[in-house]
Structure formats: C-alpha cells, structure tokens
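Consider the single chain below, provided in structure tokens and representing the form predicted alone.
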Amino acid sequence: MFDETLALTNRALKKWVRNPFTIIPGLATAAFYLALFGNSFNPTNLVPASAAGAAKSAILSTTFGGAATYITYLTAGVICLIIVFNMSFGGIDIVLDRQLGYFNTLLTSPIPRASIYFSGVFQNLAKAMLLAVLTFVIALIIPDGLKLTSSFGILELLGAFAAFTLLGLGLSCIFTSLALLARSIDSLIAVVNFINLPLIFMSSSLFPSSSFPSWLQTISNVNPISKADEAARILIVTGNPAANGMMGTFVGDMLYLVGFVVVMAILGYWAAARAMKPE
C-alpha cells in the first residue's frame, strides 16, 4: 500500500507544482492576511499617540500573551487559517478526477482502496505545510512583523510546526473524505464553506478567546484550531515553555491534537470507504 500511496501522492504534487497559479494565490492570501489583519485589526492602533508606548505594551502583555507585536500573535493564527482553507478546497482535484473518469480507473485497478484515500490526505498536507513555511517567512520579513524571542531556536520551530502538522493532518483526513463523497465541485464548495468559516471564527486565530462571550469560549476551547494556535504561540511568543511555566499547557494541546488526528483518521476512512465504489 505504501508504494501505491506514494505514487498517487507524487502524481498530485507534480500537477500542483507545474501550475504556479495554484501556489501564488496561497502566498498572496498569507501576505494579505498578515498585512491587512495585522494592521487594520491591530487593537494597539486605537491607543492615542500621546500614550502609545506604555499603553501598547500593556495591551500586548495582558491581552496577547506578551507578544512583541500583534503580527507576532497573529502569525500562528494565519498559518492555521491557511491550513484550513487549503484542506477545505484541496479536494477539488479529487472531484475532478471522479468527473473525468480517472477515479473509476483507480477503483478498478488492483491497488488498495486505502492508498487512494491516504494519497489524498498526504498530498493536501504537503501542499498546506509548504504554504505554512512560506507564510512563516513572510511574517518575518514584512514591516513590524513577526519578532521572535532570543530563546526561540530550532526545537521551538519544530514544535510549532508539529502543532500545525497535526492540525493539518486531522483536517485533511476529514476533508478528503468529504471530497470523495461529493459528486460535484459545487456541492463540495457549499459544504466546506459551511464548515470552515465557523471553525475559524470560533477559534483564537485572530483574537484571544478570553474576549469571547462565555458560550463561544466553551466552543473555542475544544476547537482543534485553537489548540494548534495556542501550542504554536507558546513557542513563538514566549520561546521556551519550560522556562515560562507553560509546558503543561503545551503538552496538553499536543496530546489533544494527536487525539484529534486519530479520531478524524478513523471517521474519515470509514466515510471514504463508503464512497470508493465504482460507478
């Protein structure tokens, strides 16, 4: 099954890389969100110029966990947002393969059905993670952008992207199964739009959940996007979680994301297996 999954994944990634117009919009979206949200939604901009220094520092310290800038806080959320959107619409290629007849060719070939499903999962994950890395780089180079602490090193970078990868893997499992169940691009887009926007706005991607009403805080606290946001921000904003007393929170978030992946993989494959029938 491994060879078949790898071959199908390579096919999809080659198609993606050979078409730059499928990559450029993702990068533009990341830059727009960081620049626009990071400046137009920045609450420190509301502080009068006469009290800017102390007041801005107080807002960043108390509301945004001590982030050096609002974009520093926002970076993890924008990366999660990019991952969600890429997972949501990554299944369009699967629907096109079904409509063009290639999907039925796969179903009648002597390959494991699981390889078809997991190739969809891994191709979408690879695409999203590449854009996540590029988004992180964009956050570093934009004016007044991401500012890392002196304790942020390679282990912290790997830990942050481990959180992003777990979120992407879990979302890819469920959205790939939805793409396999869909019979048209219109129906897929309608379903994923119904799912992804509430997922994003009921998370701490743009603002801390402490600013939400109590009922929304309850939802946000179990939202896997919030867990990935929090785990990555602990590393990006504060650096070493052990030195800042946040190791327990970080480990709890990562374990939650691992459980999320396991549940989504089981549910996703169960739903996909019902959809993978020749027409």
The other form holds:
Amino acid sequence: MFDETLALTNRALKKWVRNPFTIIPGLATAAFYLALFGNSFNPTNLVPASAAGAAKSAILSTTFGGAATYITYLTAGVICLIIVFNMSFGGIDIVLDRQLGYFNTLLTSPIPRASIYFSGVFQNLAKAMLLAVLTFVIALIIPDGLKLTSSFGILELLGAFAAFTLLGLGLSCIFTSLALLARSIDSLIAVVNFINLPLIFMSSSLFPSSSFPSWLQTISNVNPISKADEAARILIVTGNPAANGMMGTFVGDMLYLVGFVVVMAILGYWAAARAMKPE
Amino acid sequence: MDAVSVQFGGLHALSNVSFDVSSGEIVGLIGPNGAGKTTTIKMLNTLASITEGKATVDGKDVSKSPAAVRDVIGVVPQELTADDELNGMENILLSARLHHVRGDEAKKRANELLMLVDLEGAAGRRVKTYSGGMRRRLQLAIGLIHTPKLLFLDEPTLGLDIQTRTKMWEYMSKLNKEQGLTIFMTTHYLEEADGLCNRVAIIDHGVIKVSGSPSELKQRVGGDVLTIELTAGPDITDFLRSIPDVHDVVKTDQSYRIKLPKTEKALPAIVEGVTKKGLEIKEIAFTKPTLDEVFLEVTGKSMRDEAAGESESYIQNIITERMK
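Cool, the form predicted alone is there; where's the form predicted together with its partner chain?
Now the full complex is given, and it begins with the chain already shown.
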C-alpha cells in the first residue's frame, strides 16, 4: 500500500517537475492577491488622510489583531486561498488520467484501491504546499508586505506551515474524491467553482470575521480555512503563542484541523472507493 | 465465460455470452463498433461488473476475486496510456513497481522487453517524442513486465501503418510460441485475426454470432472461388458440376465461377478435363475466402464500413496526437 502510493505520487510529481511552467499561474495568483488586492483593498486606506497615523494603527490593532500592515494580516489568508485553489484545480490531472485511460491501467493493476486515492491526495498536497512556501516568500519580498513579529522563529514558521498542511490535507482528501467522481473536466470545474469561492469568502482569509454579519460569522467560525488562518496568524502576527496567552486558541485550532483531516479522509475514501468500483 | 451478460443502465452491452480460451491460444474477438468487444475485455479485466453469469480467468472469479485476477493478467489498452513526461524505461519500471516486480529483476525484465519491441535505443527518451508505433510497442512491453499468464490487447494495431502492424504481429506470435503466452485480443483488422489467431469469435450487438478457427469460419461461407475464362467453345457447366468437390458453377459469357471447398484439390481435375475437351483456357484465377466475407455473412455489414468515426473532443485530440 505504502510503496504503491509512493510510486504513484512520485510519478505525478516527476511529471510536474518536468513541466515547471505550470506553477506560474499559481504564483501569479498569489502575487496578485498580495501586491494588488493587498494594496487596493487595504482597509486602512479608508481612514481619512487627515486622521492617518493614530487611526490607522487603531484599525490594525483592534480589527486586524495587531498586524503591522494589512498584507501582514492577509498573508496567511492568501496562503490558504492558494491552497484551496490549487487543491480544487489539481483534480484536473486526475480527470485527465481517467479520460486518457491511465486510470484504467491502474485499476487493472494488482494495487490497493486506497493507494490510487491517497497518491492523488498527496500529489495535490505536495504541489499546494510548494506554492504555499513560495507565496510566503513573495509576501516577504514585496514592498510594505509581510512584517513578521520579532519573536517569529523557526518554531513559529513550522507551526504556521503545520496549520497550512493540515488544511491542505483535509481539502485534498475531499477534492481528490470529487475529481475521481467527475467524468469530465467541465463538470469538475463547475462543481469546484461552487465550492472554493464561498469557502474563501465565508472565512477570515481576506477580512476578519468579527466584521461579518452574525450568520456569516457563525459559518466562518466553523470553516476550517478560518481555523488555519487563525492558527497561522497567531504565530505570524504575535509570535510565540505561550508568551501571548494565545496557546489555548492555537491548540484548539490545530486539533480542529486534525479532526477535519480525519473526517475528510474517511469521507473522501468512502466516496473514492465508490468511484473506483467497476462500471 | 459462462452465459455472461453486462448491462449499463438499461443497455445490454453483452447478452448471454459464453466462450473459453485455453492456455497457449491466441483468440481474437472481432465485431463492428459498439458490438461489445471492449466491454468483454473490460469485464474480464475487472473494470466492468457482470450483471448475470460468471466469468473466470485462470480459475479465478472475475467478480468475486478481482484482485487475484489482476495478479495474472496483462493489459494493453486501446488508449496509449504511457506518460508523455516520463521516458520509456521509467514508464516500464513504474508498471513493474505497481506489479510488485522489484529491483534488478525489474530492470533485467525491462531491458529484455525493450529489446523485444526494438525500443532499447529509445528507452531514455521521453515518451512525448515517440511515434504512434513506438508508443504501441512500449505499451506492449508495459503490459508484459510482470510476465502475465494472459495478455489482453484491445485493438493493438489501431491506427498503425502496415510495417509497424506487421512488427506487432511478429512480437505477439513470438511471445505466444516462445513463452506460451495466452493472448486475448479485439481487432478491427480481419487480416490480423486471420493471420494471428488460433480462434476467432465474431460478436455483434453483444452476442457471439459465430466462433471457430479462421479456416473453419471461411469454410462456412463455401470455400474458394475459381474463375476460368475460355477462348470459345460449348457450355461446359454440367461437366464442371460433375467434378467431385465442385459445389456450384455460374456461367457468364465464356467465364465460369466455380465454388469449391479447396482449389488445390479440384484444380488438376478441372484443368485436365477442360484440356481433354480441346478447349483453350484464356485466364484462370482463384480467390480464397476472407474473414471479411464471413463477417459480411454473419453481421450483414462489411468491416470496411466500420471505420471509427471522427471525434473532435479535447481528449480525442490528445489521443489522436499520441497515435501519430
């Protein structure tokens, strides 16, 4: 099971590495959200010029949890957004494999069906996480971009990416199943578009959910994207959670994400097994 | 296969199909598009579920123990599924790994197979640079990496030029003769079935219409046709009919169309008889019956009308591109 999953994941990643240009659209999306959206939709710009200084930092400290800039707040959200987009469209390769007959060669091979499913999950996760790392780098290098807190160290970096990885894994489980169930690229894209935009907008990715109407806040609070956002932001904006009394929230978010992964893996595999049954 | 039926939705893809393939045989399934050829292969490959009846491969029930069936079969699908971005060797070794052939054994076997299909020189090249014929040959090697007992080939020479097709036939008959590989194939090309298969089954509308060795099937349509044209002379129809083995004689002008089971047997007697009567033969010709005639008789249509329809979908384009 493990060896077959590894072999198939390896195959997908090899294909991807040999076609490195396919990463460009994802990178461009990340750059557009951070550099363009981050500046044009920057809510602190709404503060009248006359009131500038104090009012701007008041917004940042109250609404944006003390982030140094809006882009500092936005970075975790854009990384989540990139993960969601990448997961949802990563399934296209799986649909192509089915339509080109490769999927049938796998189904006639003596390998566990689960290895077919989980190789799909891991290949999408690997691609999304590489983009996530690059998005973080973009946020750091753009002017007036991500300003990390002074106590942000290697543990905080690993912690933030652990949150992103859990989110990615859970999403990959569900989107891989959708791709296995989809019979055409068109139908996959239609379904995915119905899922990914609401998922993002009903989360705290782009704006804090505290400013949402209460019904939207309720949804946002159970949205795993908000949990990953929150966990990563605690680390990016305030540094060590133990030193800031945020440990409870951070651990709660991480446990929530672990639960999300477990449930999605079970549901996802159940759906995928149906999709892999003989016609 | 015993009385197997396969239905998709309300559609009967296969109805009550029964036949056996013995170890070491090459069996061909021929039929028009949509007749049920691919469904039969898919069903035996554990890809399509059986609605009624029972099918076993190497004694293993296809529906009850699909995993055991997958261990012993090799599949060369109609689609060219080797990965464009990987090279020939990587493609074979991936298949080896998925069939639990490991390490040095996998490499040794991969090299042997690449040699067999004349691809040893191209093994390090990415498959996207391969021609359609090379891809087909690679696909054959991929299907053989784990030394299967039974190899399934769905339209193995579809879209290939005649030289490459002949090569594929050579590989297949070599594998069959030297390694005793049992082959079950579908084909559009009747000459392929005729030259390669020990047994042929013609399927139409999900039903096996007729099966037997190619020569048995050709006998069914009445054997050879011998045409003799004389320069001049009396009507010899009755004389020709009196020769043993002659089935039927039709005269047009000075030309006689003689139907007989085997030309070789009756030809001397006919020529001798005609010469004895002092008649001069202007032209003599004979045609062996082809499976095309059998096909025509059994299905009511000629195989030549059955060329695959053009499709313009994106996927079709990729597939067509790969076949070039």
